[in-house]
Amino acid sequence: MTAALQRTALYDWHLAQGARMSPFAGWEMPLHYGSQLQEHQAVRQNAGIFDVSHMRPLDISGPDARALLRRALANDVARLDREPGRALYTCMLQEDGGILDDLIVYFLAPERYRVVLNAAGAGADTAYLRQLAAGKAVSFQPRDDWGILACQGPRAVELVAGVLGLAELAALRSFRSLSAGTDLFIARTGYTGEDGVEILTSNAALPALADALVAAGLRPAGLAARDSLRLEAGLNLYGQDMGPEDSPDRSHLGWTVDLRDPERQFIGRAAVEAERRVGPRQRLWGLLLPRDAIPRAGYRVVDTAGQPVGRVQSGSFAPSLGQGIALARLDAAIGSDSSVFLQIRQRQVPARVVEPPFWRHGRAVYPTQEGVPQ
């Protein structure tokens, strides 16, 4: 029997807003509210609001919490010690260097951390961390009583600050957070390539807060727009662009691995170092396609001789760019600005290999005139 889909505290609110609901990672989530394109553009031009309550906050505390996270995570939480509220993005690896999950961890205070786990892996991740902490002075508190709203776009911080009455949000730097009372936590993070904040608060408070944010000018946006936005920003989706068979260096995430402390033997370190000695056999690259070509996950990439050199992991039409883009894992011999072809049914479409992202700071990284022939 198929397990029932979980619903966030905003399920009825989504229906009232006209959302088309869709299954995602075991949850029933809004796909769009009538127009993915308009929602995408609202985030790029003004501000949008996403319900991301399917992602799960987990508070980790105790005298051994820091040591646990330094062991479990490829990035080093010791970097956060000097500044409560600071955050970092990291992968959690297997011993063979494969990615178990990616997450953000916040340093709340000495011996206190908050991690936000992806929906599909939250239960397994929590069980795994508990197993690693066996016999250690560590406590876990899943915050199932909280939901998360992601407010993203060039005006998002301004509008959220007005709704919450928090003028200090304007000065909050990227990957920093603040608490306003016991049931309101705000982080300047996101998954769209735009400025914005993510608001963690009680499930009971979510509908009224969402109403106030929409009244202030933020547009509801669903998973479809979130996916096209994150792809333009060159951000990986776990389970599609990376997984247990992929290392950080094969997934454009080598920058999330901190090897500076030789005494920190985090899980997967030996495998990462061994791979770096010889170089990864594949890398994740961006592809720019002609306007009439829409790449999809699984499409084969071939070189100029017609030999297979990789596959598309994520692909779509990019509304901000007006052309197809993709993230593709390619053989190590393929580098930036290489010319390759995407096999789309019976035709081979020229593609240009580029370094992600495709969109940054409100503009295209690779203007159309520098792209592939149209």
Given for the second form:
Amino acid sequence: MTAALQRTALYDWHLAQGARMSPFAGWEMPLHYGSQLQEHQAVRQNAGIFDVSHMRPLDISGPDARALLRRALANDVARLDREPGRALYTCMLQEDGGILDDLIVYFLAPERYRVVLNAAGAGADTAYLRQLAAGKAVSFQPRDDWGILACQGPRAVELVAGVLGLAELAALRSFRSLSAGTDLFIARTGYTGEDGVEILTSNAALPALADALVAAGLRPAGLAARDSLRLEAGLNLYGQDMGPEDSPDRSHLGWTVDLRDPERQFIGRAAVEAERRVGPRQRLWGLLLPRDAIPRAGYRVVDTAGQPVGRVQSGSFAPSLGQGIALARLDAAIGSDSSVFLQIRQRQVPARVVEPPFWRHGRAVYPTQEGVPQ
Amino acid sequence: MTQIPASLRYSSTHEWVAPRDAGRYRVGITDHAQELLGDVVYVEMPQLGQEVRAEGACGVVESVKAASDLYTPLSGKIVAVNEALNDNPQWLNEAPYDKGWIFEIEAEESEYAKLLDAAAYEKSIAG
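Right, and the form predicted in complex with the partner chain of this protein, after the form predicted alone?
Below is the entire complex, every chain and molecule, led by the chain shown above.
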């Protein structure tokens, strides 16, 4: 098994930093470097770096690239036209509206785009897009020569700007990117609910860059901290919170579907519109729980009569909040005023239904005293 | 390096056992177990006075990411639980053989004698 796992250019670097490695989506990745909690807090309070080179950049260019992406993606890359460097988050849907994958697309220049794909789906997504582009003037370049370092936290941008000697990073706005030479691409994006950047650069340059960032004060952080950070930030994980069976409206992602241009027949549009006519049968909600009731994926949620109303997709102890939190897919009848209970082993624990995120702009969205059900 | 004190006995499910007064044993999880679990955030302990059977689940250790059953290596009655863990669950990570003890049980010496010694436990986790 282990022999088949892929390794990023930072594999040896992780071992030297004391990482505990773990398989993830076909890759051998750092789970933590000693303490998930300390890495989580470092990102919330200062800055951390994550090797996310398992996520795969794919450059898509040519005269038909824009039309291809307007057909393949549920969000509309026409929103990016105003200015190269802009980025957006989007789902890629099946005809039936189920989510094939989620990704960020960057507008590099007219006729040139870059997407960053999830590790598990990168191969299939690339093949699918190539097939959609058959006969069109589009070319694809998977950037297997590159890796990705996510630098996240309130001090991340300032520290990265110092290391790279790029003062202009401070002025780079959220969901904007810039290219600095042929082998360095920086985007003000992330997956932690904190400010920060993601740096795409050549595999050969990664270890020295990681060393310099650590020397500047960024703390290495693993996938475990990345997961607790993203869950607090209410950010879905593909394959965990949504998949091919789930539409955007059932996944708290309706806002990413752009229906404004009636002429744009993107894949899955008819299914999204049909679901909107009747309303989704389920929605993805946040759950807040007391400290001693930590939700885990698959736990059942029941109503006051004990009837099942849904299940937990992602659940964890939230280090920044000191309590249990979850994303749970619940029947449409359930809302933020509903009384629901989490079934934890033999206990039924009252859960508060809230709109994600749980953490935003450096603080708890639902302060603890009102967040914990009594 | 994982610590495996020679003075303790062990179960294959990664609990340690230390004799206290006559017929009374203190139980916790091993350094190896806490490394596998990661940061512990909550411990669901057995009830005082509860009768438990060796190798049965008698509690749960929750780390940030996962819930793991806690097994009792010995049969008998629970006579003490480490209440301080309610406020300091991180002691399981910081001092698993000391402040991080979980419960005490009254049990038969003959059962204790059958547990793994440090060398045997070390071998079991090396494999």
